[in-house]
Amino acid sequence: MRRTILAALTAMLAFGGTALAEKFPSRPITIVVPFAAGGPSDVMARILAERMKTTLGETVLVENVTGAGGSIGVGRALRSPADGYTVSFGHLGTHVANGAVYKLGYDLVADLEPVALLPSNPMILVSKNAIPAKSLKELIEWIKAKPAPATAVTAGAGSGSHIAGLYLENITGAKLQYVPYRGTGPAMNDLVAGQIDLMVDQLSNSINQVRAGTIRGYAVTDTKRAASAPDIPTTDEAGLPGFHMTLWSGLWVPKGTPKDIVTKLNAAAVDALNDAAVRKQLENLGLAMPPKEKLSPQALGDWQKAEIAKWWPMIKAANVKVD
């Protein structure tokens, strides 16, 4: 009778713990994004996540976490219990270059599981109001021209901004002096205000001063004109064939993290992406929707391991690193 008893409280207590595992989520979402608010990467994550909920059925916040180019932020995400409550948010920038700049003190892809290629965003070349150049061609004739390195803005070293400025650099042989910031919506501050000579930037973080007038864009980094700026030639148009880059971004959690939890997140972040509400406030903001097929978690694990093998040589060439 005694090993009756026992027997079905153990079997109990195993359909109990297997229901509590079953049962994800349970209580709120974190997803940490690795730069400063009102920055590109978090609008495009409340965004993301005021949707998500409804799918989970439990909030979904956002913390910011910032400093070191986004790999603090990476940092405490990745460190995080894997039980699919802390999820990191971040791009070409974080998921990418990071670990060519920093010594991270955790592996980019061994460390972490993806979860889901997000919206991407070709970048633009913006300046200052002050700079008399009013193309492409003449910006870059003016920076050549400056006895001092004209400033750049930049996230952080290895950021997006930073690769795409190398990468300008690397195109036209001009030379330029990096500035530093903690996200891109601070550093735009200062370019609105003079301060810093030009960026390249996400089209979303900057079409909207673009609009405004209170600085001025040459040229966005894509093969074809961005929907939301259809005003603004690519710089294959403008005189710089070849010089493409998209930062994309995506969601990942720590490795460990059970495959059915991934399978839950997934499945959040692509219903919101396919919300037409969503799709329309990501595309007003200049962002690209990745293609169907490329949505699974397998799809942003190959991805950013191909980005790796591209940008990783031409970052480490340059001799960037900051420890």
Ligand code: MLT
The other form holds:
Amino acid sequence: MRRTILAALTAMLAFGGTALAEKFPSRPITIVVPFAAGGPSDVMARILAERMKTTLGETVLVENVTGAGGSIGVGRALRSPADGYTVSFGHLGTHVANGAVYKLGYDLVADLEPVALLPSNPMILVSKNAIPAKSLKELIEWIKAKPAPATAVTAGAGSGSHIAGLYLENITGAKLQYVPYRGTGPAMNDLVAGQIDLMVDQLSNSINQVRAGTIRGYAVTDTKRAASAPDIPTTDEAGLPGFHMTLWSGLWVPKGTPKDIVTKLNAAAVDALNDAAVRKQLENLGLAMPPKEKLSPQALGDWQKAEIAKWWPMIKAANVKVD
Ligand code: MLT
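Structure of the form predicted in complex with the named molecule (previous: the form predicted alone):
After this comes the whole thing, all chains and molecules, with the earlier chain placed first.
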């Protein structure tokens, strides 16, 4: 008798999941971006959301849920119903580093289903124009000579800009005083206004200000120059060999989301990444498309686990204190 009930229950659950997937989507989908509007995460998410709605046939909204290095927004998304209508946008900071910085109350691997790897870009070291440094070497000398630590933008502890700052401190022995913002979009206004000294930012966020000359760009954390910023040297060329960091982004949904729904969301993201107009917009911001062989949900899951293994030891050794 028990076996029959169990078999019936299993069939219902499977049928329910399939039925759910067949109708999906039947109402707007929300992508939760865990940083403020106008920053690199927000800009990428909105460009992709606009094109994803074509494949999905439903509106794809972007909601900014900020705070605590992006961990609040990720928590909001992964505690939503596992029905595909709430998607978590994040990156190396939110879906890797935060697990080593915060007592999150959730597990970045066990509580999320990977959907798709998104574009990536190197970080770029930028400063306010008032700093009298004309090269990366001079900037590091200026930072070290300051009586008080230089102020550096972060999007909160554990954010990409924060991890990059820790990496810079590690490799140079310089000390920075971190100033947290709800995203590096709003932080840019203070950098341009000279209210804060520097930032190790996603290239996509700083590139237009560097091109306009409103802030100074020193080096990109990559082994080759960015096609979109050919006059900016690499950290290797600029005297900080080995300071390489690529900030990749991705999409996830709550654990337990039916596989067919994950497949539909993945297909919509891949269609967006293959769209010529979308690629042009993103590449002009200095973003590189993920390789085709890394576009499956499984590939994002494997990548996230590998990045956790790579970054957690350095982050934990930095002993980041979060209040
Ligand atoms: C970060 O620094 O983690 C992000 O670039 C912040 C953002 O996207 O606003």
